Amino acid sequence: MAVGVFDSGLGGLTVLDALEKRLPQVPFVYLGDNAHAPYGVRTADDIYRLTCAGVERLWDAGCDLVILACNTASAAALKRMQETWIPKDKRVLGVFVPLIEALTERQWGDNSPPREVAVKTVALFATPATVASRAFQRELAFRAVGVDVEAQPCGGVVDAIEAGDEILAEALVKSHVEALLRRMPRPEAAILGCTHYPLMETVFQKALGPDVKVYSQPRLVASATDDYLKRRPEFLGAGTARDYLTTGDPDSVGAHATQFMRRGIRFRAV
């Protein structure tokens, strides 16, 4: 019954411990590809090939939903990956979705027409990749109207906090809200569009103001996740057992995931 759960380094973890609070007796099997992280600043092409071969590993897990914690993954291969590559037995959902449910009160499966929603300017903090597909505002025009999104590009959060550098990756976020707020100097929400970024909420939320609304992954994909479980529960796989696999380093990843977690995690190589 294990679910996947992948993404290009660490910032997934932070989807697999909400997933883990909120469902305990699911196990878990994350992969995380640290060895080609990050995918931010990558082609199309290649994050479509690598995520291929990191949800297939999953699947030989016995995993037969996996989540892409990954929103760089789910901008820019995901789409391509279902409507070309994925089994009919097999399902592989994004980050993107729950956010857009959340921001646009209204379930993925409500294909009505776009209409007017209370939030008219958002502000979306994503990598470089993220940003240029733009899949997040294509998915939000589907089902809301006159929202204006200003997208900030993130360079260096990433790779600061996967290097454990807390100093660097508050400055460089700090540096990046100044930036889109000389853009949009008053934004009514925030979407936090990295897995990576919810380490960083506070910073993100003090830079911002408080009247801005902080929209965070982790917690609204493991509600997410538990619902279309409940609908759903033929995709739990046939994998029993909790794992965290990498393809780079089992032991540097481990400590660097340690240190990110704030507790001692073990990976496998592979």
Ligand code: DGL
Second form
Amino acid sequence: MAVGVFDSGLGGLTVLDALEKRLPQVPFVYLGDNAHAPYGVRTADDIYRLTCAGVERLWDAGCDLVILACNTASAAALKRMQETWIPKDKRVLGVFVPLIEALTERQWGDNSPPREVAVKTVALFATPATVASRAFQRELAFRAVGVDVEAQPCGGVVDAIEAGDEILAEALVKSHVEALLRRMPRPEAAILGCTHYPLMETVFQKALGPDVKVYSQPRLVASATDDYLKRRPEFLGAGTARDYLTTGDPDSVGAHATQFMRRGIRFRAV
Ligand code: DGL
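Can you now output the form predicted together with the ligand? The one shown was the form predicted alone.
Below is the entire complex, every chain and molecule, led by the chain shown above.
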């Protein structure tokens, strides 16, 4: 009864951690496409091709349901995958919707017309490809009116994390937050719209100040997945074992994963 979790690299481990806490009885198979990270500077076609290849690998590992624990893949590839590629007996879910439902105070499946919500000014931090897709603004517009979104493409942060360079990642986060605050001095909320960014959540919160509510995806995605599996238990796949797979060098990926997640993680090459 395994479920797959896919990301371009290490970021999806933040989601995996929350999933494992919420659903300890489910074996999750993680696949990081570290050989091709970062996705955030690639074209939509490229992201689509790489994401389909990763998802297929997880289907082969006995996972009928795959969580795209990657905003860039969710923004640039998921709609096209759902419309043209995913067979009826498989499911691929993204990470955007649970976040936007939380921001707009909606329950799952509430398709009522967009309405005013409490939050009016939102800072979005994401990869250049996610920002360029405007997928976040599109999903938000289905649910809320009158929300001002200022987006900051955070070039370099994913590369620094993948390279294990926490000092550079921290410096880049601070400069991206400063750049955004120059354009929107008082956001009420901030969205960490890349699953790598929760690894730097305290740096974001400190740079934004204590009055800004930071929305981070892992817990929200874990609770949405729990709800989904209660409604659709048939998508618990045939796989039985927990596994950590990478397209990159397993030793170096394992070392960086251990560094950022503060626990020992070993990867296998796919
Ligand atoms: N964790 C991915 C995301 O959520 C990072 C994308 C990248 O590789 O640039 O967007």
